[in-house]
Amino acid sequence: MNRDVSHSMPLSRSDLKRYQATGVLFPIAVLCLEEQRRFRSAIDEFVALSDASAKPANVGQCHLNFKFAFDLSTHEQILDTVEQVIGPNILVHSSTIFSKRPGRSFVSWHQDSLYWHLSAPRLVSAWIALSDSTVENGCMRVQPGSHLRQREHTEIHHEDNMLVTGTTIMDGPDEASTVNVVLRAGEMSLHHANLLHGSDPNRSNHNRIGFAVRYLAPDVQQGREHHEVILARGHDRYQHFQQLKDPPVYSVRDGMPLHVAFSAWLNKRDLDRGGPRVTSNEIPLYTERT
């Protein structure tokens, strides 16, 4: 696939037949220089903060409440190559940033789906890379063709483990047919929300930076409850989730002690686990988003 964003053109058919067959596609050019700098530098910001934090920000929504966050979900390049693969009707449902530092964090094996009891798994996921994301420093490993069924997890808790849930699969991927999702920074993969991914410990000297969007058409239901969207494309005649009526206009700094509000109400809600729905005018602080 051409690596030039500026000449970088809407997937192929082969590529859509490719991840139809397979559940995941990479790489895809999306960023240019200046963009990877300006996204990179936000994250970096955002991370250092948090660090600093005597209470760490939760790294999931920042699209919520980050102008960064919120330009990079609703990126045209990358709403280009989603629409292809879910129609041209898009929410942003979630968002994770992944700062994996050197050491031994891992991500078990698991598949997204088994987190919202989708009606269907019209939901995509772009994992935009803002490092080199390489074998060395832990980058994302799937399975090909496993998102054509579920599997059966079980929660196994790691104090090293990402995933906060422990979330893995109970009968282990396939090693012998497992990929390395290689990324270049400013490159991004699109995975299925039945794939089953995973990824192993950062290595290297240097933090593995990416950030994961998922994308979801507005007449897919969902079982559990959830937070606000962002209606990025099109029409959503469905209405199945409420939508942020204001794009956040904050930086990092400015928007942190809201997101940290928002992060503890969420994480009180414990949407995951099958809360009760969570709306903006409910959150401390979340109204003050001018």
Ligand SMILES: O=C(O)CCC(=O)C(=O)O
Given for the second form:
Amino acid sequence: MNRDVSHSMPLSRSDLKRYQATGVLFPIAVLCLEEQRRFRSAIDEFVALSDASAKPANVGQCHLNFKFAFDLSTHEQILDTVEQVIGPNILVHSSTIFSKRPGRSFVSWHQDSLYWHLSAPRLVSAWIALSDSTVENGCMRVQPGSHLRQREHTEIHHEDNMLVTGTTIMDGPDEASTVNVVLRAGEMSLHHANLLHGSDPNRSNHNRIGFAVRYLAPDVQQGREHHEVILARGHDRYQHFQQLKDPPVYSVRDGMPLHVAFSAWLNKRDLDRGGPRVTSNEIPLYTERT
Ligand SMILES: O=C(O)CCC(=O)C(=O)O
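The structure above corresponds to the form predicted on its own; please provide the structure of the form predicted in complex with this ligand.
Every component of the complex follows; first up is the chain already shown.
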């Protein structure tokens, strides 16, 4: 959990042990300067177009509609790292742009697993920084070790909460044991589906920008309806999810109408099938199981 130590790839056995014990690992350098510029400018364009439209664009699932987001979600170096955590068969489950403006916006403390009702918590999130992410601009904060227990949540809706669902834990976090996930642009953190995390307002003059991608092992089932996934690596012999047939080819500008229509369709669906919740606290790592 030391910002001064950049984890190299492949991750070492002690990195993986640390992830297993704490539910988080950072910083991991993944994007070169040219890639940072490309992905950053695509997200800036997305945000500008969204701001200019009557209704803000959905920040979720851009990887299904825009080429830049597909390319970032299936970035080889990121997949190499994810493979060490969940194994050689990797689905891109979902993604979110977290662009936090200077001001009051925050992310309430929550565990991601609550959203999806997974049969096992073999989902890892890569939070990829496209600007520096600092204490001042409201970097993600985590409570290491909190992934070992599921917590009670409630919904507290607040206009400044970047989580539109308002998902918030009932008690905590334990402030004394929280850690700031400070990243430089081009670095990422990994966090476990059950890790307690949130973030504070951005007190700087610049946007804090991250792109979070959730990666899932194909054998895991989900108790809620879902949009298509991308088979990023390996095989899926379980077929629990429908797969995206063709990778998106659209630029941000050209893909925006499709993305807006897709998001409207997604929002209309009854996504809750009332399936199983995560019941296991087991945190298997691929390297542990083989
Ligand atoms: O970007 C943030 O501040 C929070 C990110 C988050 O909640 C997530 O990646 O699951």
